[in-house]
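Here's a solo chain for you in structure tokens, the form predicted on its own.
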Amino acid sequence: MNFLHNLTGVFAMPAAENPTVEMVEAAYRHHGLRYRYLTCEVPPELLGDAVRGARAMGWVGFNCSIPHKVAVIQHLDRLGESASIIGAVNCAVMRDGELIGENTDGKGFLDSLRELTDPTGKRMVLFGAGGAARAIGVEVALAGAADITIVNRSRQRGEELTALLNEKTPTHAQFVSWDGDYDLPAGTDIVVNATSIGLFPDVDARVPVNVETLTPQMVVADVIPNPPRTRLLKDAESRGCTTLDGLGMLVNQGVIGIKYWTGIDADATVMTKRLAEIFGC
């Protein structure tokens, strides 16, 4: 086996700032696989090279990062379903000789979610407009979410959000202008921070919520992983409510390239491990 033919690289951020890296590389060691997952930092402008260069190399597939999520797509042959309505791309994978163009910020969200509870028919509070809010608003939505609030300061980017759900996905989508504390809505079932509202250093920082109106029923959940404890999680915990934090989504996200590259069902709890670790959690 050509050692160079079984790589997955990540573009545009330094291995020591991601943790993805020792997350993933720690699954390859536990199933004995014979890939790496490599960082490269590539700029804007030789973007187009770099995905000829993986092409060229053999690789099997490669994350890419902020600023490469939506410029990568004129690179690929295709995008996969969910990818297309978001507009950005975070994984590509070759496939019988395409690269095609896939989403796992909102694939491992959901995967997440559904431990806890199942989507269908559910209400949804989500704050934020950026790439990680488009991709959770959109594998809800597919995945049956009845009615998803997006709650954000930027009306222009929050309305774009809520007319793609509206126009792309089964739900229905209303847009809410964030200003001041937030009162969620009796008869909500999943809140999401995905903003980066309370991201390590920051933690104090408090997610503009009126947290009266955090209910037991409620799952609130937040895409930080650092720390995965975060202080509006521990609001929602002493409201009674039910929790999951960034940690989780991190690991689906794992979970699924590795499918993509390399067809194995990597072991969750390894990844899980390190990135404890890491986080000193």
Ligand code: NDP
Second form
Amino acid sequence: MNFLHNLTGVFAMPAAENPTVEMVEAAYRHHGLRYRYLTCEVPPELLGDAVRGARAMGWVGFNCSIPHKVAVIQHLDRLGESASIIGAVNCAVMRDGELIGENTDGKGFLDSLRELTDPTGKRMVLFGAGGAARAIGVEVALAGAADITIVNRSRQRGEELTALLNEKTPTHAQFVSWDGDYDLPAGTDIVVNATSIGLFPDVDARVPVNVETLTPQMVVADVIPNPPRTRLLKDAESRGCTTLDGLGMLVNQGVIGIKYWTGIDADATVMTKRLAEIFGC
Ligand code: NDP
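Structure of the form predicted together with this ligand, please, following the form predicted on its own?
Let's see the whole complex now, leading with the same chain.
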């Protein structure tokens, strides 16, 4: 087997300590896969060269992170359905000589959510309108959620995501400007924090929501992988809600990427264990 034909990686900037690398390589080792997952620091002006290099070296695919998620699209051959609606790619896959752009963030979230509840026909409140929120909103909408309320600090981003969901997916979406503690409407089934509030080291930062309006029939999810047990999730647990942490989303997007690149269903427990070691939880 030629090693050069089994390279995957992440085009990131800067090349920071990357838990995803550890997680993916743990899965490759566990399954005895002769693949490598490398961190490559790619400056924005050389992104096209990096993608051409990956093609030339026979890479089976790669992840890309901020700031490359949108810019990479012009260098790919085509996009999967949700990546095309989201307008961002975090995972490229070589299939039959074509580099295809996918977005596994929302798909990873959806896989985690489905372990707890089927989003079909459900009402969701989504905090945030950045990259993670776009991916989650589109994927949950395509999965059949009936109604999505986007709650965001910046009106422009929030309205853009709301319009995108109404125009490109079958769901009904509305925007609420985030001003003080948000009262969750009665009848909400799923609550998602897709902002960066609570990410290490700001672990005590509070998602502005009226905790009294959290009720036991709600599934409350947080995208923050580190720490996995955020203040929001602790509050939700104390109110009797079912909770979902961001570690599952991170692991599942990795599982999906590995499936795309290698055809293998990676063992999520091995990947979760490696992340838990890194995050000390
Ligand atoms: P973006 O920068 O694209 O978006 C950030 C969002 O958070 C915006 O909606 C922003 O609002 C909002 N926000 C940030 N700070 C505040 C605040 N103090 N008050 C209110 N709103 C705030 O980031 P991403 O969407 O890419 O990432 C968001 C989080 O998701 C990150 O913490 C990241 O770690 C996590 N993530 C987790 C993944 C996983 O697999 N678990 C995968 C991808 C991301 P505004 O528009 O007003 O600025």
